[in-house]
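Single chain ahead, written as structure tokens, the form predicted on its own.
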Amino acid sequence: MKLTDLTRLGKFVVTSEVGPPKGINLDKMLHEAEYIRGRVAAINVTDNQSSVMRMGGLAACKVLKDKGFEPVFQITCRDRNRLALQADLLSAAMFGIENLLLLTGDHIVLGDHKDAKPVFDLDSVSLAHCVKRLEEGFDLAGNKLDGEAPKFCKGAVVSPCAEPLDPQLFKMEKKIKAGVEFFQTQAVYEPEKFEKFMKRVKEFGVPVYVGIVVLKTVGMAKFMNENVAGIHVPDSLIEELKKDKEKTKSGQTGVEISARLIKDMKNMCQGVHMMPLGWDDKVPKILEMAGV
């Protein structure tokens, strides 16, 4: 089911994500997905996340679909030109995959194949336009598609806590005009900033699902502060992670922080996107504690 259909029905949409393996053994990915079966509306499948080579997300989406999950096909512009992007989109439609997350993609220098050639033939905005053209029955060259045109639910990302915020709002508006129908956000640890962001984007009229990355360690929090644009983990949360090392090591502190953040922000938005980074077994507890 399309995520926006759930929003129209008044549902608070909960999604999570898994990463395909660096190989062809899907046991770990499927094991992680089972933890959240019945607890989330859909599962994002990452696409060579952080520019690290893994199994293709489309194949992983197809496997999840066959197992009874609703996948969200994340597709980035970093590794494909417009021919390959359109081919994968048509393949996704053939597999019955409806939900997309359209991304420009992390740069090659962040990953494990630093000599690879980045493509970036399109960006996330022009990719959204590309999907819209396919839905109209034409490819980007203006050629008519054979048979029924595909129909998707198109998502994109936004960073609500970026400073300055105006460039994010400008890009968000461009994505909406290109056909994007929902947004999953970068990780948010500052509810006050998120509330201000939501007030400014209310006029756009599209669902926003707030992103939650479960904090595992103090080092992880500091790394994000130093290296991930648009994310700031406040000192108060870092001190909370420091307070009881055993509790943090077990994951309980991260669970409590995540649940508290969702409780604080769930009335501001239309859903939550969990990014557990391998801690999928903790997602049900987080959602239970958050009351969603």
Given for the second form:
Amino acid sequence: MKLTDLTRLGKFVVTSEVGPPKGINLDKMLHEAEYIRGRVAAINVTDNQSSVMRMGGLAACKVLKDKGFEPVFQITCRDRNRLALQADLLSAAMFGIENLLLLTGDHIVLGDHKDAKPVFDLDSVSLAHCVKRLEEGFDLAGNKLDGEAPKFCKGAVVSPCAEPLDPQLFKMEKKIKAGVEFFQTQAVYEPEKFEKFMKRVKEFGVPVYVGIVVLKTVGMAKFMNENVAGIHVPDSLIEELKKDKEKTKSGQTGVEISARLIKDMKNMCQGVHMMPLGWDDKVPKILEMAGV
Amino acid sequence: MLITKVKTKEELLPVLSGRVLVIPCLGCSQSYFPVEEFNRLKDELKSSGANLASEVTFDYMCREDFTERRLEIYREQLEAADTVLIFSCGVGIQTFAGLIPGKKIVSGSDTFYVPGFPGFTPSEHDCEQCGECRMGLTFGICPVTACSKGLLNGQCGGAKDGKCEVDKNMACGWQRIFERMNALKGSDKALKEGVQIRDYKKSSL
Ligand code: SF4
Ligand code: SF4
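Since the structure above is the form predicted on its own, I would like to see how the form predicted in complex with the partner chain looks, so please show that one next.
Every chain and every other molecule in the complex is listed next, the one we just looked at coming first.
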């Protein structure tokens, strides 16, 4: 089912995320998905996340779909030109995959094939435009598609805590004009900033699903503050992780923080997108504590 | 070797505002300058209501020291202008824009690549000769070369503290575009219109 249809029905949309393996053994990925079966509306499948080569997301989406999960096909512009992107989009439609997350993608040099050619023939905005053209029955070059046109639900990302925020809002608006129908956000640890962001994007009238990355260690929080764009973990949360080492190690602190963040923000937005980074087993507990 | 081709009246009219100072860059052996088309375009712009208030000629605009000197000489004309419409290669326009951060710059021409030895003008500015110069929309900063991904429709999610995700020592090109826009009290309206997609037939790469 399309995520935006759930929002239209008044449901609070909960999604989570898995990453395909570096190889062809799907046991671990499917095991992670089983933890959240029935607890989430859909599961995002990442696309060579952080520019690290892995099994393709489309195949992983198809496997999840066959097992009764609703996949969100993440598709980046880093590795494919406009022909390959359209080919994969048509393949996804043929498999009945409806939900897309359209991304520019991290740069090649951040990953494990630093000597590869960065593609970026399209970007997240022109990719959204391209999907819209396919839905209208044409490819990007204006050629007519044979038969029924594909129908998707088009998502994209935005960073609510980026500084400055204006370039992000500019891009968000361009994405919406190009046909994007929902947004999943970068991880948010500052509900006050998120509230301000939501006030500014309210007029756009598109659903926003807030991103939550479960904090595992103090080191992870500090690393993100140093290196990850658009993320700021406040000192108070870092102190909380430091306070009880055993509790943090067991994951309990991360679970409590995540649940609290969701509670604080759930009334500001239309859903939550969990990025558990392997801690999928903790997701049901978090959702339960947050009351969603 | 490169070739510049003047843009069309349709493309330029919406981005020209107020008193316009026209600057062609002539006399560079690396670049072919289409004089006839340039004159024709100016007539067309004028008869469509653009206020082409004055014109001064540069050469080797890409050379910062030359351009600095000319900026001194033509200070009066520059100060009187609301928009500077430049006909030069992409490197020339960026050199000019870099020297006067407070001016609205519009590229009047597209820079194309022609096979052969491209001459030697070392510069921190770069032009990939994409054949569809976008600097009229991006406030004199080239999105193709100033952004590591060559993004045409805005900033990616990777900029941190104004730096590019690829290199902490490199300013994010899109942040530079927005900073310059804010310094000029410019609007992002034209930039927000439409979806930019590159035509690789027109480019060197
Ligand atoms: S947009 Fe950049 S690459 Fe293209 S012609 Fe202008 S300066 Fe050169
Ligand atoms: S961080 Fe800025 S310069 Fe770097 S790829 Fe993203 S938009 Fe381009």
